[in-house]
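One chain follows as structure tokens, the form predicted alone.
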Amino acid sequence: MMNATQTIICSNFLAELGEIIADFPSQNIYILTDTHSREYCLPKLMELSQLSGSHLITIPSGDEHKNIHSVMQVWEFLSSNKANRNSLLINLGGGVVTDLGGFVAATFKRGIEFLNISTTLLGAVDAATGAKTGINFLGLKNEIGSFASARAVLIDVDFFRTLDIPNIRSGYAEMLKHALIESPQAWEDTLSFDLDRIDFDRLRGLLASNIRIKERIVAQDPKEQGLRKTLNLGHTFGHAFESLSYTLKEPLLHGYAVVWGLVCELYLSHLKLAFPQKELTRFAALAREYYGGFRPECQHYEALLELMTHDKKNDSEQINFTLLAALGEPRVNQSATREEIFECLDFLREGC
């Protein structure tokens, strides 16, 4: 079984890092990020004396760099500057950085410790927590990977600052997911919040409840055998998207992704589970005024139908989906016709 991480929203950021990596030595102390993290975020990490004496890593910022090509460039580093199995790897990053430095950290000498800093509202909500690492391979999302506690994630909402209204709607994406899995209350309180008007002190209490929901449900199932699988929601869909983004040279933010990933699995849940109509329109109208419109050409559906089956989540011939009945009901396990999945795509084009 893994040991629970521990997650941090941190009131005194360097203070709180300090306690946490107080049993390393800073020549033992490695640091992974990525070229915007080493740029925006890095100098106030070395405002901390423990890490004076530790050891850099950059890789090139990008999804597109979430690859094995990497993870040989840190396993290399680490190698050569001697690193060993009493070693701290800490990554600096969003969702692409914590994703992969955790399965470097899982796999150097049969693993070593790792600490998440997520620089990122996207990384902080969604890959920073949970225990999951992965890279991407030919072409499909973290098609590698494995299951492994950091020991510790810890997030300053602060680093939030420097990103774009962009990638902090990427963020908010799946925030929007975990309310719709959680309740009617959490999906109003989360659409409550202004994305007009960032307030990054309401921010901080609505991430805070958010990363619980997602905690409580990898407690209860660390390894998705059934109800973390509700965590799923709008992924089908959406790791298509992004995939496809990705051949096309076009490539999609994840959260942009997710949420018409959600427009769909939502309409398939109104055609298969009588999700309300209601709830349905109001999350296409969310997504056309924040995310702009959406439109696959119908010359990829097919290539959108054979991602689909790719999906690591998939345990049988069928394309596997987390569908809602209700708001707060999610159904796991759940498939769909071809035709099924192409109205949902003619939906996409239509409603979004």
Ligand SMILES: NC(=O)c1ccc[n+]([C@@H]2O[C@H](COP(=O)([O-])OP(=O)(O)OC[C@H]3O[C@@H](n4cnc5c(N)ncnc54)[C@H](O)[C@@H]3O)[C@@H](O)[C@H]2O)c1
Second form
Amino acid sequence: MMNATQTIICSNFLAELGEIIADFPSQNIYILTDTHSREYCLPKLMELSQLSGSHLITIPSGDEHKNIHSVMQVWEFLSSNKANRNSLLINLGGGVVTDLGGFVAATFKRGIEFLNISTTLLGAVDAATGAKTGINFLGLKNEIGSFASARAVLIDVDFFRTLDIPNIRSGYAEMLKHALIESPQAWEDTLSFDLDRIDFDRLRGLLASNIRIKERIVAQDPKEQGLRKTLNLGHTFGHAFESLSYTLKEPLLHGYAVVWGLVCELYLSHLKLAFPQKELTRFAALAREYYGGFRPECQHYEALLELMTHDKKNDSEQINFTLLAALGEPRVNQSATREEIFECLDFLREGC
Ligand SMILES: NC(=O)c1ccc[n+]([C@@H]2O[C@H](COP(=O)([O-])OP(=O)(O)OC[C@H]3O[C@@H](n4cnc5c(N)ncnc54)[C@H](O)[C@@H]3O)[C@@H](O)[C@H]2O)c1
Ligand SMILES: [Zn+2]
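Can you return the structure of this protein in the form predicted together with the ligand rather than the form predicted alone?
The complete assembly is shown below, putting the previous chain first.
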């Protein structure tokens, strides 16, 4: 199930969707939504007569529902509605729906075809592409999952019009990360996007080039043996912030955790690889302006270190970081001492 996926940034959504699903009779199409994508996005799909006899299943929205119970609910629905190996599952939603739906499709009857229609910016720029599927388990993010490629990923920026501001910013965080990895030009282009007055046409263009950055990397290293690790920039600290926030019952949106993770990891890049001070200062100012301050308390430093030590990105006892020597110059498999890690957290508390 590791074929290359076609990602389509739609200009005529219904026509493009109609073409992709043309091989499937509507009784053999199953649509998975969460409560919000059902409300805001499903009506658009149902304008397509090809979907009139399709089956609909909805899970509650929220990352806490990306779990084995929801998976079982969808497996049961597929079984009792006579899905077979020739069925198509359409995942209509954000990262929760595409991660969970992709995992269901990869495992139901040893694998059926699926299509991701990403209705959040974060999903479009990250979760829906790259073939990683999965669910949370025993309190651990994405603990269970598989690599499985969607038949196609469809992105229509019009779906993002109903997203709230935090979810737009959460997605933009991953665009920033891709741009940092790519080049000074990509970084400038992304920074020039006006987050206060969103121009959806401009977003469509920016998104198209941004998604290609991830696609190019994934195509060269689908199973994350080397180059794909560059995409982990910001995520060693970021995942620890995210996990701690769940423990403290004050959940952070993924992109917010990534932005603060980027502040720490750019600071670490500055310490260890001479990443330019000017760009670090610029990034910290942007983080403050759009994502607010974030001040991990000293009493949580040990817990954050512990979370980083158990991150599944580590190959050994050492905590594994992706850092930047300069804009567009990522370095994988970097490490840091406990003192350096705490210094990054201090920088986040004081410098941001
Ligand atoms: N597979 C990967 O490579 C990968 C990469 C990054 C993130 N992820 C996963 O993605 C998830 C986060 O994705 P997300 O931010 O899209 O979260 P999400 O799917 O929970 O969506 C965020 C919120 O937006 C709502 N929503 C969805 N579409 C909407 C629309 N058009 N209008 C209004 N509201 C809408 C959702 O119901 C939810 O409340 C996490 O579980 C993360 O682990 C996976
Ligand atoms: Zn991410």
